[in-house]
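This document starts with one chain, in the form predicted on its own, laid out as structure tokens.
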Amino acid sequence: MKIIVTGGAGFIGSHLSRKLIEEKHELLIIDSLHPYYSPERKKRQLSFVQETGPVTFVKKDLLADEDELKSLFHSFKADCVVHLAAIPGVSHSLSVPNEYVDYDIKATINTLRMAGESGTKKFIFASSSSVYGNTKQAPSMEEDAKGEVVSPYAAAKFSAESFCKAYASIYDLDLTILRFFTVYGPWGRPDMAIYSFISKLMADEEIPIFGMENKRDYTYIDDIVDGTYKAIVKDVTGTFNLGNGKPVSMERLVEELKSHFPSLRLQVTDRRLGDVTSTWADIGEAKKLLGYNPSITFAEGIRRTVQWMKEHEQNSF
């Protein structure tokens, strides 16, 4: 297949791109190297992708470079577009909500239009567990997202999902929406809890905990890539949760980290504005229709992440 991955220099995008190259697909990565986190790090992630095999990378902004991108979409003629490009981060969205309207909604609309107008048949949109808002103590099923979100980031993702459905209808796109649940692992985003905590522990610093009551459905990157790849290659459409299906308490996270860093010290404060208390994916639909089956346990995922960071990020501290 000929596949465009937007945001392919990011955390999930770089891992997915490697998988696509390994499986012999023709790949075009589009990424603006947005400074939400270090563009230099994203360049390292691109090198990580390029180790696997040939790939075309184009540095373009989905908002500012629309005319050039239209030509690129029309000349490449992708069978599938995987739209990962976005500004992530709940707390950051409280400070600059209009950026999320631009990069998480408007850029998605542009990508949908360019895909549709260039004859792309399949469109995969990366959404988020945040669209469920504050859920009760039960796993979230796909139909549970009602727009009752608690952050601008979540509102942008939920809105973008609606635009995806609108443009899928306009252009007859085969649309799949994937809601990712708290992804972690090697090359993880520096602002995410697990990466941030391990970074601080490697520097012998206290780790800040914003509410010990929090629970997250932490999902290892390899499982997310596997689920996304299945969505690309299978003749299936719809909205699917990609999580581990097992929420992890903050106490359990601390316990796992302590097994690698026995001198761990905590600084516990109140939960941050915009954060949900818990996430928990019902992955029944993804299992049934995509054949998705997450296999990396939380303990194993943490072990792999700590090992990778000690080998690759030690010089940062």
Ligand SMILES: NC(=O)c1ccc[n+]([C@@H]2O[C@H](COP(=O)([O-])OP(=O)(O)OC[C@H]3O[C@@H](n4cnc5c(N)ncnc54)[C@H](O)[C@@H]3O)[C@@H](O)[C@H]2O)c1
Contents of the next structure:
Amino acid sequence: MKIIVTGGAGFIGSHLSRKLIEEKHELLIIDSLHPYYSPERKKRQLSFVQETGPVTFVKKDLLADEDELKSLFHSFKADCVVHLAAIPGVSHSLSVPNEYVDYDIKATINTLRMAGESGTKKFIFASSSSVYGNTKQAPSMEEDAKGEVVSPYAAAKFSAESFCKAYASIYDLDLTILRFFTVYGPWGRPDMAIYSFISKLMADEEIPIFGMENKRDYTYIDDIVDGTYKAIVKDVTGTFNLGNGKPVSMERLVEELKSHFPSLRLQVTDRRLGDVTSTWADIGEAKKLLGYNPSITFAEGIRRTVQWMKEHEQNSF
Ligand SMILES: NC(=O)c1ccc[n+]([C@@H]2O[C@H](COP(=O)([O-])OP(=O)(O)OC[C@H]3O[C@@H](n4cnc5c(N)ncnc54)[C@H](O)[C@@H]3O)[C@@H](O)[C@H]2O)c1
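Cool, the form predicted on its own is there; where's the form predicted in complex with the ligand?
Starting with the chain above, the whole complex follows.
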């Protein structure tokens, strides 16, 4: 297949792109190397993709470079567009909410229009578990997202999902929305808890815990790539949770890290504004329709992540 991956220099995008190259798809990555975290790190992630095989990379911004991108979409004629580009991060979204309207909503609209106008059939959108807010339903099923969100990031993702549906109807796109649940693993995003905790532990620093009562359905990157790949190649559309289906308490995360860093020290403070207390994916639909079956246990995922960070991130960004 001919596939465009927006945000392909990012954490999830670089892993997914490697899989697409390995499976011999023709790949075009569009990424602006946005400075939400180090563009140098994103270049390293791109090299990690490029060492797998042939790929075309275009450094363009889906918000600013519309004319050039339009002609690129028309000449490439993708069968499928996987739209991962966004600024992520719940707590950052409280500081600069309007940027989330730009990067997470407007850039999605631009991408949908370019895909639709250039004849793309399939569109995959990266949404987030945050769209469930502090739902009382646990685990969260796809129909439980009602817009009752608690951060600007989640509001932007929920809104972007609606725009996806509108343009799927306008252009007759085969739309799949994937709601990712806290993804971790090698090349993990530096702003996320697991990466930042391990970095601090490697530097023998205390780790800051924002709310000991929090639970997250941490999902290993290989499982996310596997679920996303299945959504690309299978003849199925819809909205699917991609999680591990097993929420992990903060205590359990600390215990797991302690087995790798026995002298671990904590600094516990209050939960941050905008954070939900718990996430837990019902993955029944994804299992049934996509054949998604997450296979990496939390202990194994943490072991692999710690090992990778010790080997690669001594001088972390
Ligand atoms: N990592 C997670 O746990 C998680 C959970 C839920 C949802 N998501 C979603 O999955 C997607 C990928 O997340 P990630 O963790 O890989 O983040 P990431 O920041 O590593 O990757 C996003 C990429 O998009 C690029 N980008 C941003 N705006 C752009 C624009 N206007 N034009 C071109 N490129 C642009 C960035 O440079 C970056 O490389 C995002 O949409 C994110 O909201 C991630």
